[in-house]
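Okay, so here's just one chain, in structure tokens, the form predicted alone.
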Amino acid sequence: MAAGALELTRTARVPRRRRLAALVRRVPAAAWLCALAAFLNATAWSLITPAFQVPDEQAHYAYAEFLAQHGRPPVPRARDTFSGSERAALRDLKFATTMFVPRNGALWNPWEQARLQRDLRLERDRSGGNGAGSALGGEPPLYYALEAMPYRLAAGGSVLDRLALMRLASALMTGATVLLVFLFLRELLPGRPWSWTVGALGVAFQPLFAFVGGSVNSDALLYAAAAAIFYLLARAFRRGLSVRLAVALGAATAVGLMTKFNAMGLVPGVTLALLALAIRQDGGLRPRTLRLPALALAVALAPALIELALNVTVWDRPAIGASASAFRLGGDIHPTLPGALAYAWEFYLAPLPGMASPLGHLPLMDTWVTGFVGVFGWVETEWPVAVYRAALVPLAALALLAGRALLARRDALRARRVELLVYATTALLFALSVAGASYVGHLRDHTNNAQARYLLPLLPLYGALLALAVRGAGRRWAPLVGAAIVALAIAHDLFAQLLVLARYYA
């Protein structure tokens, strides 16, 4: 009997392995190569960028370390404290005097290098500290649970050994993001496969994306979850919403929600898309129409509800994540709808004549164009202003070529108007959630913490812009334009790496 059971188990395993192999084979080789390029590029960034010289990396490392050491996420605290091993590394790396000060580079002095190596060998305690309880104490634990695995694999090494392996885990997530962007483009823009490659490579070599992907930062997993959502939505619009797709969409959304509270900004768009898909499929709105949307949302929210219950019953944490504090009201904070709309308008564009200017600058250029072209380190490593202005030329050319492609296929656009409206609405609602968090923060302490990386969950749409730009060039010029886009993306990334090298090592 035991032998028979073993044989049945082996027989069951073989089809599963074959199904997995068949699934891998259905993904084009170009998609795997784009993902590999993204992984290698993020790995290069992980080696170039000095330890903890990425926004909040010291806090993300501390959270993962706390979870690995204690088997539970940290609790919010009034201020961050770190383990003895991380604290010694931060001190020897001159962390506090290097961040925000471009004239202070990485360690060069032989005596400082020797002290760092000596302290790394001593390896002080790892279980002390509160896991960055102030910065991240209420954040969901999924990303940090994944990072705890490379942390444990490098348990015999130093802080920098563990950080390096954890950065590689983020680089893998970056590769997965680009793979999903390629698959999204394949579903969104059937035909001309090389345009999918151009779009995916343009994303893979986007410097800010690779910079974050080469660090310990939960944004890396959020980007992958968002790319999965866009891919699954495009697949559902093209092939119909099935039970399997509804579950997959719910799972991708759940990964985002269990990674970072910012993913809540994607939920309204996903809900709208599910309703549009179900109504189109059923030919109208009936009670049964809501079955698959309800299934997807149940799968999406179930892990977050479990986390909420664990937060208040076992872990002694706030029910909702730390990022939710950006929306916390009370005291002298009195937001208004007109004020929020005016703030959001200026947050992304510019004040209209007669409109009050709460930000005092032009975010469209100062935050979004500048940030997307690239600001590195602790948001203080910048190119000369002329570089950002020059970048407007290729960005405008891409927009014009993409617009030409859309105009040429306007009949097809009309047939897919609901799908395109869903993508546009999802992007708009997510952007408004980012602006809403900044608006509440502005009312509370008159600060503006906006960074371009907060909008990178929308990178699949940037990939679509690049793919459309290639098509807009026409059949004769498309290969040349596609090659130019990829070459420009690689050059952009390479010069960004040189900029970071010059900032820390020149």
Second form
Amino acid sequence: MAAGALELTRTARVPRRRRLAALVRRVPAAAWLCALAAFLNATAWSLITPAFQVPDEQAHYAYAEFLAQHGRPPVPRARDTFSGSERAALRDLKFATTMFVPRNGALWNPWEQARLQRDLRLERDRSGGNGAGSALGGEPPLYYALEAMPYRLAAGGSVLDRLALMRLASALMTGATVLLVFLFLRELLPGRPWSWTVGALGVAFQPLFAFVGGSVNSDALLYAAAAAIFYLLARAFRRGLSVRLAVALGAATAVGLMTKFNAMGLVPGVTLALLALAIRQDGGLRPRTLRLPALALAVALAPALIELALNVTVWDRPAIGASASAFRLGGDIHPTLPGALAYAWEFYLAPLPGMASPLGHLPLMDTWVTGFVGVFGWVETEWPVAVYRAALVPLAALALLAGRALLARRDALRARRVELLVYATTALLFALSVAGASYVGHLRDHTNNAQARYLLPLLPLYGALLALAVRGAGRRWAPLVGAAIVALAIAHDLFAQLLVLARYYA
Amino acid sequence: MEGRARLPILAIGCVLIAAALAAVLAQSGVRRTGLNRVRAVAQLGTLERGRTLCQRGELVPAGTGAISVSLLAPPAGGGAVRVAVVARDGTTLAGGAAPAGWGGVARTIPLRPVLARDAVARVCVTAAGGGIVGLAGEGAADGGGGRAAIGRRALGGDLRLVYLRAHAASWWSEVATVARRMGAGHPLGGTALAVLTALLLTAAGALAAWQLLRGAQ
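If the structure you just shared is the form predicted alone, then what does the corresponding form predicted in complex with its partner chain look like?
First the chain shown before, then all remaining chains and molecules of the complex.
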């Protein structure tokens, strides 16, 4: 009987394996190779960037360590505490005097390095600390549960060995993001395969993306989830919304929601897209039209509801983690819609007359363009201002070429206006959610959470911009423009790495 | 969009990147041998003409041929400054002086001889002429007296010191040093880590170039 059961399991497995193999084969080799390039590049970043010199990496490591050691996520606390081994590493790496101080490099001195090695060997405590309960205590656990695997694989090593392996896991997620960006471009812009490669490679070598992807940071998985959402939306717009696609969209959204609070900002866009797809498919809005959107949203929210139940019954955490984060509402802060909209305007663009200017006179340039071109380390490792100004030239050229491509195909554009409107609205609502989170923090303690990496879930649209620019160049010049885009992206990435090397090691 | 059309463009791109990289790495400058990681965020006090400040417990790296001291020049310009690196037994390992007429927030003073080996030493700074010089550093983290003192009077913090090579050099000449520093705490060690990083980047770039040439299949 046991043999029969075994045989049954085997026969069930074979088709599943075949299905998986067929699925893998359906992905073009070019997509895999772009993903591999992104993985290799992020791995290089993971080796170049000193341990914990990426925003909040010490907290993300602590959360993953807490989850690996205690089998549960941490509880929100008033302040972060770390395990003995992480504390020793942070102390010996001179963490506090290196972050935010661009003129202080990493460890150079042989004595300091010898002390670090000795303390890493001696200090074994891993279960102490509260898992960065203040910075991340309420955050969902999916990314950290995945990072607990490399953590356990390197269990016999030191903090830095574990961190190195955990960074590799993030680099894999970076590769997955680029794979999904390629697939998104294939669905979005059929007909010119070469432009998909250019768009995906442009994303793969975007230095801020690769810098975050080479670190322990939940953003790495959020980017992959967002890319999956864009890909599945494009697929649904091109091929129609099926049950399988609705479930896949729900699953991708669930991954985002179980990774980071910021993913909440994608939910309104996804909901809108599902409604638009269902209405288009049914030719109007009837009760049965909502069947597939409801299925997708149920799949998206189910894990979050399970987490909510576990938070209350088993983990002793607040039901909704975000309610314990720095962006929590309530208390003595009184956010208003006009206030939030005014703040969002100032957050991204420029203060209007009579407005406060929490982010300076021109945040669009000083924070967002500058951040996207590249500010590394703890947002303090920068190029000279002239570099950011010079970057406006290729960025403007890309925008012009992409605009030309859209103009040239305005008839086709008209036919796909709902789809394009959905992408634009999704991006806008996500950007507003980032500003909204910062608005709450601003009301609470006058801080502003404005970092370009928060907008990188919209990277698939950047890939689309690059692919469109290639098309906008016309058939004759497309090879030149495409090759120039990728060459420029590689050069940009390479010089960003040199900047980081010079900041920490020279 | 044949692969043949893309090949010269990619080749030009590679040559341009290589040329830019070579130009950047050939840039000459005075490189750091070390620093004491103190931030120049507070004025610790002032140093009057003829007085000497000494900071104990400094790790002065081998190859140091100059020290940049965080000093605040008076409005009329800073006076002459002398510096000495003094071993625990009182021997002066190296010393130097810089003339008057400087401004800003740091003064670089050449040392002779260049330190042949790493030393744990006192670094002493003397205001040899001109007006009062401000001392920039950071208050002691433990609220104690810090390591900097003028005579017997502790200043309550540490002075920022940066150790420099004697002469300007290109980045090329620093490649081995940078590689060694990269390896701090890493299981692979510095040089192997730098080589691996270079290989990864080359592989990523080669993959991208190959992709562009073959097009999406």
